[in-house]
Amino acid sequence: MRDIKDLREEILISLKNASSNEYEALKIKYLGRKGVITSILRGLKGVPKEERKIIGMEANKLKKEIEEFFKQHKVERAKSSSGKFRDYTLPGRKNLPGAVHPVSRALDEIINIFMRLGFSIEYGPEIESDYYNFEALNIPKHHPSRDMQDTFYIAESDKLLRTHTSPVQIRTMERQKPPIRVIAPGRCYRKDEIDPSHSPVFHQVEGLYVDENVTFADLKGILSAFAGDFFGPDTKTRFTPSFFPFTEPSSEMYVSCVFCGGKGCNVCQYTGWLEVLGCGLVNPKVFEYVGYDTEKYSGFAFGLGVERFAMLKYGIDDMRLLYENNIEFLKGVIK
C-alpha cells in the first residue's frame, strides 16, 4: 500500500511537469503492457489472500485516475483556442493570399505619380486647431463655405478634426520658404451621411506648388498630365470655374469618362465627362498667413478624394462597398 501511494505521487508529479510532447512516453510507462501499474495488477497473485482486494482497489483506482488524465489531456489538445473542438479529420483549409487594398493601390499609384512629376510628401495632424483647418486657408469664422464641410469639433476646445488635408500646406509654407512643391495624403474626417458617394471619414490628397511666375498654364499641365498617368494616355481634362475661399480663380478638372472614352453613358450622365478634383491659384490672403511676398510669389493647390479616384479606376459604384470587408468583393476587384 506503500508503494501504490508513493507510485501516486510520483506520477502525479510527472505529469504535472511534463510537456505535452513528453504525454505519450509517460502514458506508455505508466498504462502501457509493461507500464508500472500493469505490472502491480499482474503481480497481484503474489499477494496474501487478505490484502489482494485492498491493494487491488487501489491500483485500478490509480489506473483509472491515470487513465482520465490521459483522456482529458487529449480532449484539451483537440480543442481550438475559442474552444471549439476541431475535427482533424476535415479537409485542409488553404490560407489565401493577402493584397492591398483598393484604396490603398489608388493612393499609392497616385502618390507614385506626383513623386515623378517632382512633388515630395509632407504629412500633418489629423487633430487640427480651428486656425489651420479654416482661418488661415481664408475661412473665417461665420464664413459661408463653413455650411460645405460639418465638422466634428472636439468639446470645449478650438480642436477639431481636420475636414481636409489642406492644413498641410500651411503647416508647410510656415516651416519653409519657396520653392515649394508638395502633395499631402491623409485620412479626412465630416460629417457626411453614410450613402454610395460620401463617408463620414476618407482620404485625400492635396496638392501645392509655390515659385516665383507660376500660372494657371503650369496647373492644368501638372494635372492633365497626372490624370494622363492615371485613368490611361487617351484621358482627356478640361476645367470648369468654382469656388473655394483658398484659392483664386478656381476650377473643377473633369476627365473624359472613363467608362464609355466620353462618348456619353449613364455613370456621366450623357455628358462624356466626370468631375474628378477641385483647384485653383493660390488666394493672396493665404499667403498673407504665412508671411510670403504676394507680389514675388504665386502658386497653385489642389485636392482629390482617393475614395472616389480608386471607384473610376476599378469601376466600382458604390463606396460602401470599399469599406464592408466583402472578401468575394476584394477578390473580384484586386486581380
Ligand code: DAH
Contents of the next structure:
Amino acid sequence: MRDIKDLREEILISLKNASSNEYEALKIKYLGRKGVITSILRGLKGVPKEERKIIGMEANKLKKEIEEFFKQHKVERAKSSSGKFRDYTLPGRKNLPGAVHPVSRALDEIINIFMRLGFSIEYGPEIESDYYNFEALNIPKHHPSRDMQDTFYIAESDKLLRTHTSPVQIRTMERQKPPIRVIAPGRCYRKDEIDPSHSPVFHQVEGLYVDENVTFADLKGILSAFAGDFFGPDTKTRFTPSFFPFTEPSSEMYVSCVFCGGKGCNVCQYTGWLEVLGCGLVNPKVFEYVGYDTEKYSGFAFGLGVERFAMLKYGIDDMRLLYENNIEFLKGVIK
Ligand code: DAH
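Having displayed the form predicted on its own, please output the structure of the form predicted together with 3,4-dihydroxyphenylalanine (DAH).
Full assembly next; the chain just shown is listed first.
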C-alpha cells in the first residue's frame, strides 16, 4: 500500500512536470502492456487474498485517475486556440488561384510593347513639388488644373500628389542627356468624384522621346505601332489638334473603335473613333527648364490613362468595377 501511495505521488509529479509532447511516452510507461500499473495489477495473483483486494482497489483507482488525466489531456489538445473543437473531418479549403488585375495586365502589356520599341522605364515620386508637377511643364500659375478643387495639396508645404506622370519627363531630362526614350508608369491623383469614368487615384503611362531631328512623323509612327500592338493589327489611328502647355503642337490620338471596328456604336457614340491619349512635340519652353539646347534637340511626349486602356481592351464599361475587388468580376472579366 505504501508503495502505491508513493507511486501515485511520483506519477502525479512527473505528469505535472512533463510537456505535452512527452505525454504519449508517459502513458505507455504507466498504462502500457508492460507499464508500471499494469504490472502491479498483474502481480496481484501472488498476493494473499485479503491484501489483494485492498491493493487491487487502490491500484485500479490510480489507474482510473491516470487514464482520466490522459483523457482530459487529449480533449485539451483537440481544442483550437479559440477554445472551440476542431472538426478534423471537414473537407479542406480550396486554394483559389490568383489572377493578375486588369489594370496590371494592361500596364504590363503597355510596358512590354514600349520596351520592344526601345524605350526604358523611369519612375518618379507620387508626392511631387509644384515645380515638377506644374511649373517646369510650362503650366501657368492660373491654370485650372492647379486649382484646389482639382489637386490634392499637402498642407503647409509646396508638395502635392502628382496629378499626372508628366513630372517624370522633367526629372529624367535633368538626369540624362539626349537621346532619351523612356516611359514612366505610375499612380496619379486628382480630386475627382468616383463615377464610371473617374477615380481620385488612377494610373498613367508617360512617354518621352528626345533626340536630334525628331518630328511629328516619329510620334505618329511610334504611337500607331503601339496602338496596333495593343488593340490589334487592324487598328487605325487619327491625330487631331489639341492643347497642352508642355507640348507644341499638341494632339490627341484616336483609335478606330475597338468594339465596332469603326462602323459606329454606342461606345464610340457612332463616330467610329475613340480618343485614347494626349501627345505632342515637346514645347521648347520645357527644354529651357532642363537646360537642353532647343536648337539642337526636339522630341515628342505622350500621356495615357491605363484604366481607359484596360477598359477598352477587356470590354469593361464602368471604372468602379476595377476597384471594388468583386471576385466574380475579377474571375470573369478576362477570358
Ligand atoms: N499630362 C496629361 C494629362 O494628365 C497627359 C499628356 C498629354 C501627357 C500630352 C503628355 C502629352 O506627355 O504630351 O492629362
